[in-house]
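One chain comes next, on its own, written out as structure tokens in the form predicted on its own.
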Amino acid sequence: MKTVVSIGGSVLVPDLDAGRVAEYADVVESLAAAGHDLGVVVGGGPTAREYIGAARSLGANEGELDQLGIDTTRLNARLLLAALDEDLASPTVPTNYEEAAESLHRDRVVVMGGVVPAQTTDAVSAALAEYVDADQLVFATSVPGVFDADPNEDPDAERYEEMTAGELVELVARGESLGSAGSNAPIDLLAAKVIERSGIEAIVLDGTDPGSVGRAVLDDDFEGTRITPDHD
């Protein structure tokens, strides 16, 4: 099985936790070590906020603050990627999807970060998976799925326990109609519609426990929101 992860930077480092990052990286390797042909997609989190918080307070524009978010998604890639058998994972860190494909057709595992300003690493994630026609997309989020309503604001909030591709686009589109982007459903819109368009069965959970993405995966065994295609 064709796999792609995408790991948020607020789940993977939101501190320099060296051991955080070798629990994530064990479960890279026993997926592999499973079968499964296996992209990583690396997010910013609490660092790339913290840069771009810099940057903006001297002046950079919004091009520049975006390529600071790139940078730093790699780097989280590096860290994941050092601590990773190197028999196993591309030595490198692909900069698009032809790499990343390249590297994949040569059952390599595979770990990335950003690639183009304006677009986020749940976009890059959603791309990748349709580029490579994955069978399977892991977010392993800090919100344990998605919502009906904010569950920060909302303790009445339920989540999903399934729901559509369309269902989803909708739904995040009028959470930033109404300015509150990801409140309740930790994908952006532009992830969202990959999702949608590629038919790509996608699955949402907390990865605050790195084993939960190991269990999502071999064991279909979760709790968040499974995301199905959307039947004609």
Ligand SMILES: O=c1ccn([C@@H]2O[C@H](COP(=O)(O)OP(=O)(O)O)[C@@H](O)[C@H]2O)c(=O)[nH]1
Contents of the next structure:
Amino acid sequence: MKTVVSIGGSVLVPDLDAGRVAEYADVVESLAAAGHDLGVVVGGGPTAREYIGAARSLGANEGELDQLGIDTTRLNARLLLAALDEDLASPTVPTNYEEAAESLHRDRVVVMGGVVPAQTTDAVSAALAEYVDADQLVFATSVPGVFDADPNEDPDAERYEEMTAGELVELVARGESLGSAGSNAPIDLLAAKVIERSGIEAIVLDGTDPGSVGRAVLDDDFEGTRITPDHD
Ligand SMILES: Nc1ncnc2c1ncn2[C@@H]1O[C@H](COP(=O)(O)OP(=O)(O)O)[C@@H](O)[C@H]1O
Ligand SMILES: O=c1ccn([C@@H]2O[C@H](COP(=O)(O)OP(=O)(O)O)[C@@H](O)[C@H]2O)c(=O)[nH]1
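Having seen the form predicted on its own, can you show the form predicted in complex with the ligand?
Zooming out: every chain and molecule, the one shown earlier first.
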């Protein structure tokens, strides 16, 4: 079984807490021990946002800001690697999908961050899952799934238990056409489109408790949103 897990920066490193990173490493190791080959993609979190904010005020352009974000995601990838059993995980952080796929041939676990400007690690996770023909893709984020409105803004927002990739694309695109790019779903448009075209099974869940990722992958036990291929 090949699984890609996207760990949002907001859940891996909401602050620099080594204990939380160790908990995530334990989950990754338990999944590897259960026979999963794992591609883990790590986000930038508040550190990325702080660096980007500071560099923006210093006059950096958007591409330069994205590169700072990418560097931060790779820093977080290294942090997770520091906690992982070195016999399981590839010791380097791949900078592209080819390297990641190569590492996954050799090792049970590969951990990476961003790849190129103008996207987020949501898209990296989806593209990695597609590239390595993963069986499933898990988004561990700060909200318990995809809702019909931002649950942090609208107390009446309702969670989708299940939706097709096409419905996810529509939901995200609707927000972008309103000019609120990236703010109307926990997954961005590029990621949603890659999920749609690859037909990969994906789930979105609250990763605040790292154990929830383990239960979802090992026992299919989770509260969140299941994203299914458009055509069976
Ligand atoms: N329709 C929606 N369903 C779920 N979350 C949404 C929706 N619209 C916006 N959001 C926002 O998406 C964000 C996803 O998590 P985020 O904090 O960006 O985590 P990550 O670190 O995983 O990228 C949340 O802050 C949530 O408020
Ligand atoms: O392939 C990538 C991955 C990330 N980023 C930049 O790095 C930031 C942090 O990544 P992400 O948003 O995925 O982190 P998270 O939301 O999980 O904290 C993004 O906003 C982008 O600016 C990028 O340009 N390309």
